[in-house]
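First, one chain by itself in C-alpha cells, the form predicted on its own.
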Amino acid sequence: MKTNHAQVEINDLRDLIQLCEQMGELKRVKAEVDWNLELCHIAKRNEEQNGPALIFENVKGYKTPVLTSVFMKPKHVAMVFNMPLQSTIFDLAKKWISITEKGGIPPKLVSNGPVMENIKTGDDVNLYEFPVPKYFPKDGGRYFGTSVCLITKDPETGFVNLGTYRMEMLDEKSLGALILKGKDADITMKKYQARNELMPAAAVIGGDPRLFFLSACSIPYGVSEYDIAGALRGKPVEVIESDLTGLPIPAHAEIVAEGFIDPNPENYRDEGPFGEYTGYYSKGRMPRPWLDVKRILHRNNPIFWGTTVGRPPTTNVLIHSLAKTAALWEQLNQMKIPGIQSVYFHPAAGRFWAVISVKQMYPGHARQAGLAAFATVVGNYGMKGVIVVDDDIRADDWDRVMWALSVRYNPVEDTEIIKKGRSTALDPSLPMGNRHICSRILMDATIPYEWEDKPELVEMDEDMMKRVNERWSEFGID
C-alpha cells in the first residue's frame, strides 16, 4: 500500500512540523498572543473546527514558539506511521501491532546531540524562559507538561520508563507532578522511598513524536518504550547518558528539566487543579510529587509543544485512541485470545470505553475477549465498559456497533456487572474522595454461538453485486 505523501523521515518534532507545513497540515500564527489562557483558546477553537496543527511565533513576552493542535487528525498520525493521509486509528493501530509483535529495538548511546546545545545550571535554570501556557480558567498555574514524557529509572532493574504526567511549574525550578497511584513512575518512586532516596527524573518536550504516544500509552511494567518506539521506527532512538542523573535523554529533544523528585509524602508541594482530558477540572489543590530542576538542557531556537487536553476534540483524544487500541489488541494477542478481529477506543471515549470484534469457535467465546480486556493492563486501569461484537463488525465502525446493540443484545442475558474494579483518580462519575474503585460493565452484542436457530441476516446477491460494481460508472453516481 504506498503512500500518498512525501517520503520525510521523522526523527524527531521538527521532522514532522516541516511534512505538515509541506502537506498543507500547518499555520503559522504571526499576531501576538497571550500565553494566559489566550494561546489555549484559540488553539481550543481551532481544534473544535477541525483545523491544522499551529506554531505561535509571537507568544507575548517571548521568543520561542509554542505548537499545539498536531495529531488532531488521523492523516497527523499517519505521516509519523509513513501510512496513506486516509488511514483510519483502526489502520496505524494495525501497523502499529504488525510492527511491534517483531520485538522492540533498543535505544542507541551517543556521545552528543542537539539537545546539548544549551546547558544552564544553578541560577541559570529558570522555567519561566519558555512560554508555559495555563490553559483554562481555573487551572493552578502554568502548565510545563501536558506533551511531556518523563523519564524515570527502576533502582533496582535498571528499566527506563517514560510516562506522560502532567506537570505544573511551581516556580522557576520546580515542576509539580501527579503521578498517580500503581502508575509505572509510581511503583518505581516507592523503590527510591524504601531506599531513602532521590528518584532521578527528566521532563523531555519534543524529540520523536512516537515516544510521546507511547509514553500516553499503558505499557506493561518493564517493558521500555525506547524499545517500542525503535520497533516503529525501524530503528534506534539515540539518547544521550546524562551525567547528572544518569538518565537516557533523547539526543533530538527539544526541552529537558532534569533533575530529582523527593518520593516522601511529607515533602510533597501542592499542585492543580487541572482541565483534564475528561472535560472536568480534577480535584483541587493538594499535596503531590514535585520535580527539582537542577538542569535544563535545550536546542537553539527551541520549540515549546503543549496540548489542550479538556472536553473532546483535543489532540490528546486521538492519542489516546491509537495508543489504547494498539495496546488493548496487542495484549489480547498476547494473551492467546483467539479471533480477535479488532478493538477499538473511540477517541471521545478516552479510556474508558473499548470495542472488541470477535469471530467465535465455541460457546462463550464473546464473553471470554471482553472479560480478558478487563484483565489487561490498558482495560485494568479505569476502562468501565466493554462492547463486544461479531466479526462481520469492525471495531471502529460504530454505525454497526450501534445497530448490534439494537438487534443483537438482550440487556438482561448479555450484560455482566463487575461490582469492583481499579479506576483512575480523574474520573468525574465518581464521588470525589473515592475514586480508586469503579464498577464495571460488559456487553455481549454478539449472536450467541451455541443457538442453533440464529437470525437469518439481510444479505446483497453477489453476483448481483459484482455487476453492479463492474458498471457502477455508468449510473453516474459518483
Ligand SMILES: Cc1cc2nc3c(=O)[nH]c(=O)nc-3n(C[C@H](O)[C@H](O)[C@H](O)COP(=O)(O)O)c2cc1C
Given for the second form:
Amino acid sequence: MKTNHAQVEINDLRDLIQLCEQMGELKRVKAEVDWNLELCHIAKRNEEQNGPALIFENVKGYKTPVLTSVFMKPKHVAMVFNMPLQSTIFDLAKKWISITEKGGIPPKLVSNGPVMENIKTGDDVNLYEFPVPKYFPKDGGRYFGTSVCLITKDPETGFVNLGTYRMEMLDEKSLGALILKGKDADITMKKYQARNELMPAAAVIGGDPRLFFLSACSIPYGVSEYDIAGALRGKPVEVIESDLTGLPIPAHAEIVAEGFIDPNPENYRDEGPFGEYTGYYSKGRMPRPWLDVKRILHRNNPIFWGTTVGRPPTTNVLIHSLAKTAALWEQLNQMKIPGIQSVYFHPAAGRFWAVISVKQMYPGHARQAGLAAFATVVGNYGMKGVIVVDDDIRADDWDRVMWALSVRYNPVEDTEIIKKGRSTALDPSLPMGNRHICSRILMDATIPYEWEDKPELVEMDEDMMKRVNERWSEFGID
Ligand SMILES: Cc1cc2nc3c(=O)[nH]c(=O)nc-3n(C[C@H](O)[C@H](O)[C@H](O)COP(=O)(O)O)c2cc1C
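Okay, that was the form predicted on its own. Show me the form predicted in complex with the ligand next.
Following is the full complex, with the preceding chain placed first.
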C-alpha cells in the first residue's frame, strides 16, 4: 500500500519527532511550563481536543525537553508502521498480523551507540536531573516511567522482555515499580526470587518508538518485543550489551536507568498511587519492587518522553485497542476457528470489550468464536464482553454492531455468562481488595445458523446500485 507521508525511516524517537513535525502532527511549546501538574494538564487538554504530539521545550528548572501525546491517534502509529496516515486501527492491526506472522527479527549487537554519550555512576546518578512530571494531584510522586520500557532477562532461558510498568522516582537513585501479577517481568522476577538473586533491570526511555509501543502490549512470554520491533521496522534493532547488567540496551535510547531489583517482598518500598488508564486510582501507596539505579546512560541533549495516563482519551487506550485487536485476531487464527472475518476492540473500551465478525458454517459456530476469544491469551486477561456478529458486518463498524444488537440479539437466548475469569487488578468495577477475578458476557448478535426460517433482509438491487454509483457525480449531492 502506498503511504502518503514522506519516507522518513524511523529508527529512533528523534526520527518520529521529525516526521510528526513534517506532517503537522507536533507542536513545540516554548512557554515556561511547570513539571508539577501543569505539563500534564496542558497535555491532557490537548489530548481531549484530539491535538498533536507536544514537545515542552521550556520546563521550569530544566534544559531537557519533554515529549507527550504520542501514539494518541492511529496516524502516529501509522507512521511507525509505514502505513497511510488515514489508516484505521483495524488496518493497522491487519498489517501487524501480516508482519508478525512472518516471524521476528532478533536485535543486532553493536559495540557503541549514542546512548553511551553520557555515562553516570556513583554520586553522579541523580534521576532529578530529568524533568520528570507529576501528573495528577493525588499521584504519590513524580513518575519517571510512563513511556518506559523495563528490560529484564529470564535467568533460565535468556528470554529478554520489554514491559511498560509505571515507575515512580522514590529518590535520586530509586524507581518504584508496579509490576502486576502474571506480567512478564513478574514471571521473570519470581525466578530470581527462587534463586535468591537480584534481578538486573533497565528502564529505557526513547530509542525506536516501536519498542515502547510493543512493551505496552501483552506479547506472550518467550517472544521478545525486540524481535517484533525488528519485524515491524524490517531490520534489527541495534543493542549494546551492558557491562553492568548484561542486558541488551537500545543503542539509540534517549535515557537509560539501569541497576537491580530485589525480588524479595520484604525489601519492597512504598510506591503509588497513580492515576490509571481506567480513569481511577486503585490501591493506595504500598510496598512494591524498586529499581536500585546504579548507572544512568543518556544521549547528548536527551529528550524525556512521558505519557499522561488517567481517563481516556489516552495513549494507553489506543495501544490497547490496536494491540488487542491484532493479538485476538491472530490467536483466533492460531486456534483454527474457521470463518473469522474481523476482530475489533473499540479504543474507548480499552482491553475490556471485543467484537468478532464470523461467517457461520455450522450450528454453534458463533458461540464457539465468542467462547474461544475468552480462552485466548489476550482475551483471558480482563476481557469482560464479546459481541459476535455475522460476516455482513465489519467488527469495527460500530453503527452496524449496535444494529445487530438491536435486531439479531435476544438477551435470554443469546447471552452466555462466565462467572469467573482472570481480571485486571485495576478494574474499578470490581470490589477493592478482590480484583483478580471478573465475570464475562458473550452476546451472540448473529442470526442462528440452524434456523431454517431466517428473517428476510431488506436488500438493494445490485444492478441499480451499480448504476447509481456510476452516475453519482451527476446528482450534485457531494
Ligand atoms: C503508560 C502505561 C503504563 C502502564 N503501567 C503499568 C503498570 O504500572 N503495571 C503493569 O503491570 N502494567 C502497566 N501497563 C500495561 C503493561 O504495559 C502491559 O500489560 C504490557 O503487556 C506489560 O508487558 P508484559 O506483557 O511484557 O508483561 C502500562 C501500560 C502503559 C501504556
